[in-house]
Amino acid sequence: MLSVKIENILSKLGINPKNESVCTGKQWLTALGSETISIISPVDGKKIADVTLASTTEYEKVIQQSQLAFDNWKKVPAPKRGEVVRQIGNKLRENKEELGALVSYEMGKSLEEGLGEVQEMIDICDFACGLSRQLYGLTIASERKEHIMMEQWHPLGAVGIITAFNFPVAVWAWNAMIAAVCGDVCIWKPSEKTPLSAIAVQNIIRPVLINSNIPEGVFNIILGDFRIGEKMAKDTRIQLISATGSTKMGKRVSQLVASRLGKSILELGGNNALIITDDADLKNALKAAVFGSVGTAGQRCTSIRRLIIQNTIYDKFIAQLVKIYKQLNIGNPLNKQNHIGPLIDKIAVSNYQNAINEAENQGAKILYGNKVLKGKGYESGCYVLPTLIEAQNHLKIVQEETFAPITYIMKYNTLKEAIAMQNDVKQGLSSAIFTNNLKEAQYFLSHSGSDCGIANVNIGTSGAEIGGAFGGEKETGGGRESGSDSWKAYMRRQTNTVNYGNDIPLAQGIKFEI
């Protein structure tokens, strides 16, 4: 049985033991498919409740109920919509301690980092309300007399947003606030590892849709594996696919979206970098290090995969990281005192033990970790001891992503060599350096430095802030959402030219006489 305390969450949190698969905005639909999943908590391997996959027949009425919801929350003006989004902040506000045990007890991240990412939630509805009234076009000086070019923004339409596991609910929150003060519809496919959290959220959002009488079929949710996302990636009634998970995945929704040449934004897989000089400030570093390394047990996409550092203080900022290592706490998340919790599942377990096992084939050298818990407190069997390995940029392990608490570690004489290591990969999502000699820090950030979509000086690749654009390059897919002027990519940019004189000049001086 289940705490009392993870039994009263659930219930206030609306999850029963069977749970529906599809909702509208304001109402779960009666799950017609036959087919449900388990979801087991990697915390202590016991179920929490069962759901329902969406069977064709749901997936048809949610796309049809967008469409229609499309033509009327499209013409709601702008300030009007990001009040909408102001509530669901609020009430994410008065949800945010069970919201986020929840999370952290279906995922397996520690509480503060449940915590954390609804409070990304909130923050992402506060810049989005502020957004709603900043949809800026252009005016632009025309070549012809007596008219005016501008640029309008329009809404796109229905936007499909494919979430990850180790996000569970601020991803969607980055897409979806954004989206909805934008004028689109949203339709949200979880991932299958936690769609409880993603049923929480629709359900601590519903009563602001039917309060602010918000028509039916603007924020959806589809319960449903990789089918369903297929089924998104190839449906012409989705104008924008917003997709979060692995290089693999990304490619096959680029493939099915490009097919149909609809818009995709892409957020895959990170291999990042910290690299440290001999300028560095080491006790921050070491701080960064460890947070980048093991934090959500490195299931983070911007988790720090290669610590890159130089040669004269290598030894020295090896042996402090070895010894805080021994010290890390892991255990129950939802416990305070514990830094690290659980893998996902044992999948990734398995994941992390075939991974340890290649880099040494390859000629690589554990210093620390390579074992999967056992006994008391780790009965899930998805606890691990985060892992050091000594290793060569070019080995083939270090050059894929493994979802999983593993840092290789290597040594660098220049920084020109450092950063040539760093970007010598095939993905390109954070980045980060620790120094405090300017001209080192500069040079990182130069068109000669990092490759990256984030680029950090004197912090750690991850912990990115909702007020930036949020992305990669390279296989890391190339998009960006969240902060900024992400919003472009959720609408439809159009110019037009007005003439106002009583003549009509052609372009490019062309005569045409009648």
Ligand code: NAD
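For clarity, a rigid core is taken as the largest C-alpha set superposing within 1.5 Å between two forms. In this text, all values refer to a predicted model and were calculated from it rather than measured experimentally. Positions refer to the first chain, counted from 1. What changes on going to the form predicted in complex with the named molecule:
- After superposing the rigid core, the Cα of Asn16 is displaced by 2 Å or more between these two forms.
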The other form holds:
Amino acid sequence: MLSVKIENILSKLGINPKNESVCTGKQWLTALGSETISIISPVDGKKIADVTLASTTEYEKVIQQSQLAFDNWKKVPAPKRGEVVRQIGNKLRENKEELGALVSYEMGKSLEEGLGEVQEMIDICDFACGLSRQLYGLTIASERKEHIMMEQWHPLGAVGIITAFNFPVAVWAWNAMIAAVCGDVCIWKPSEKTPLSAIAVQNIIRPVLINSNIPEGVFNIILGDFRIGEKMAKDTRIQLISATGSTKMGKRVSQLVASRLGKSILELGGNNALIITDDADLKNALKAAVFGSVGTAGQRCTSIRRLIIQNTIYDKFIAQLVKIYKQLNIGNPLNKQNHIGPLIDKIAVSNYQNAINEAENQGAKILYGNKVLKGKGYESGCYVLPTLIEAQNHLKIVQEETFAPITYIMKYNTLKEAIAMQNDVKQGLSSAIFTNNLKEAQYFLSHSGSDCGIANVNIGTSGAEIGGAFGGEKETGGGRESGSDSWKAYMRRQTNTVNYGNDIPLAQGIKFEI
Ligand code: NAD
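What does the same protein look like in the form predicted in complex with the named molecule, given that the last one was the form predicted alone?
Shown next: the complete complex, the earlier chain at its head.
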């Protein structure tokens, strides 16, 4: 259990959301907006704070400040920008416990996962700092005599970062730390469901921004709902919109950004499957199946939504799974004894109930779960039993992402059949197989295997490391963030050709004599 009181954490992190709705890095501006929202913790149903949403006037101030900042920030050498990011990582290290606890209390994920989310921010700071000395371009052999071609990467401009409630702080860091070393300025619109964790991050990094004397307007934050998000998507002063959230949101944002020919990175919903073959280590497969399905109460974009199990082990596996589900502790996520915390709010609880009813109406069979918990410790009304449903892949409800701990279970005969089933959904984020058979594993990873952005062997679908490029295909949006060469999306590529000879030959051998 958390030893410090949440009031002390709020005070230590300087949370004062009634008076502050936008920050241009070092300074919070006085809130001018008249709309407020109350932030209620799904953990105990208590109000944590009221937040004032930013007005149009404040939005303008932030955007203008970011434009001024970009002119200076892009001129700072990349390794020096990396040094600022390194210091941000250190500040996060110093405040890891408080921030992790606030994330857990505001969003409802377990304290372990809240701390893990902050660790992910620290990791990406380290990664981005190293990257600041590795923003490599290419040299290219020219077909023309005494010419050289090369590729350079320049800062892009302003990056709008729209984030979802389920990773209230890490997704900002994935984007902002990379964007910052690339020489961009960032405008963050956190989820209106979890703004306090975002305010805390801004306060944690402010001393670094003040002491390192970087221009005001490099790391901006605007508190608002979808209306601010749409404003950003339409704003031609924001070169790149990186939006994380539902596919519905992504479709709207991508249209708005495309209509002005802006750039976007879209990280949207998933419908992730785990295939379990009869060659699998079943003990590990069970662990992965349970954590992937119920971790973060099923509110990860990479949560397991579908278990596709070989018919020869199906009955045995399901029996063991149900047995483990019955032993899971559900309750306050700040208590380490509990495996599962609450859903984010009562709307999410209704979505859970509706999905289960739909599944039954469509002919699926509930194996376990289907209950909203009541009584002591469950006063917020956001705690539910994780649910296992035997279903067929083509059912309409199985084809959708329900952001709750509901797992659909289905049987397969051949691996080809399992992979076809796995790929037969609109989303394409994460996927995994459990098998000790090398041929099966390799087939799953081949061009005829998983069609997802993430494909794992002998681990679950969730819990990605920051070193790899993160994102998915199809209706998941096609974006990539975080590691590998994802940084390229935050820069503009320039191809240069330099002639150091005495003639001026044309490419393709074209002659033009004058
Ligand atoms: P959401 O789509 O409701 O909201 C996400 C963010 O988008 C919020 O900041 C919201 O204010 C903003 N937004 C909503 N409508 C908008 C619009 N029309 N224009 C601009 N901005 C708008 O999602 P959520 O409920 O916060 O998060 C859950 C969803 O996010 C799930 O679908 C989950 O799979 C997805 N998700 C995806 C990833 C990924 O990396 N692929 C990561 C986390 C969450």
